[in-house]
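The chain that follows stands alone, in the form predicted alone, written as structure tokens.
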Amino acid sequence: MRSAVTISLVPEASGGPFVFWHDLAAGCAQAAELGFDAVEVFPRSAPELDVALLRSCLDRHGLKLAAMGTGAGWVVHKLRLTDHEEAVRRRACAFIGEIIDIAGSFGAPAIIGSMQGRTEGGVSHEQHLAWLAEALDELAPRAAEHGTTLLIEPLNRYETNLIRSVADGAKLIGSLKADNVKLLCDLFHMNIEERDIAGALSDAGRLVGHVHFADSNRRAVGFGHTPMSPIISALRRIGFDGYLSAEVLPLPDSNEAARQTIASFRACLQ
């Protein structure tokens, strides 16, 4: 298993959960101080992402990028893939294929959370939930070119009444056509929503792709009361040899939080 940090371009979403903001060069350059082996970087969209710069601050300073996210396609635009509107959710799938190609020319996944949206309107679940595997059927293909994993990411009762739970997401995939879609599997979320979060990592086994490392209180791991030693060994038991990487509040600042993630890392996997 391997360790990275999170990195946010996405001025819309400050007071979000990234550990480091706004400075893609001074976030590498830190990552790297710090030991961490890869950092996770959230765009605003791909056209303002500058890929030469990003390009070169992993080779100057030895990282890697763990994967890539598309959130601000729902903070910024307002874009779901199970929008009520064809033309919007048309629209969703361009954002996040853009981000899918350049996140794979380094060989990482693109991570789909909040623009899975929700069931509301007076729509059917069923009907979000087709509209979400028709989206990932589309989009899974693009990630297989570059020879890399598009990532669902479960997230908490607060933030969807679509995948919340990790069962949702094995769900889910096991609908698909596509076969390289993978889990992302957040601690935090967990937190909230399984009653076991060892044995829910254990019973996806080979379909956990990532995981975000984070302790119950979206803090950095060893500032809340996650208990981590059993998720660990879940991990290890499915030969998950992906990134655990740090989305996480930035408190009581991204430097300390970052320090704090390494030194967790490290005790856990020691």
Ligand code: LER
Given for the second form:
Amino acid sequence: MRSAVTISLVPEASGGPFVFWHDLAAGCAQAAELGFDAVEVFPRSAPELDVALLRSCLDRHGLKLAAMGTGAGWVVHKLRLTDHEEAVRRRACAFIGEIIDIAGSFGAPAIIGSMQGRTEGGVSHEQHLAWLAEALDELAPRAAEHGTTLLIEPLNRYETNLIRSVADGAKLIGSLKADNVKLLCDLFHMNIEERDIAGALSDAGRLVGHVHFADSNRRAVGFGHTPMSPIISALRRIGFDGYLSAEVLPLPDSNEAARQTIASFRACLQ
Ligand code: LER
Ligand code: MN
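Could you drop in the structure for the form predicted in complex with ligand LER? We only have the form predicted alone so far.
So here's everything in the complex, that chain up top.
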């Protein structure tokens, strides 16, 4: 398992659970100085991301790109893969497709979290799931062209009513034609939704593609009360060899959140 830390480049996401903010070069430098293996980047959109700068920062510091978020499509542009308007669903797919291409050029997956949308407006849950499955089956081959996966992230009940648990995510993945869609298991969301976090990870097995490494209160691991040792044991048992990526609030500040994360990562994995 490898360590990663998040960098948000989305001013509109201010107050959200990202460690470093607004400055790709500074975030990469701090991540490298603390000894992280990789960064996870949350761009405002594909065209607004300075890909050459990202490449030079990663090269200079010997960092990898762990994953790239697509949530700005919702936060900034109000796009969702399950919007009732077909034109909006198309634009959501196009928005994510462009991020898949950039992330893929670094060998990294794109994340579909809040872009899944939610069941609402008198249209059935089944229809929303069908729209989501259709979008994943359209986007996953684009990730496959880069030899990467696409990550679907279950979110807690205050953010969606669509894919909320690891079991929901696994069922959706089982219904797809594509075989390169994996789960992003965010320990903060799981703390709210799962009966047993370690048990849910064990059940998901090889479907676990990425982990958001966060404590019960969405602060850096060690600043809350989630017991990590059964979680790490479960991840070891299922042979997970991806990233534990800190998507946490920058509290008390970015540097302390990052420092606490890497200390916890080392303590958990020793
Ligand atoms: C949002 O709560 C979250 O966990 C993000 O990773 C989803 O885009
Ligand atoms: Mn997350």
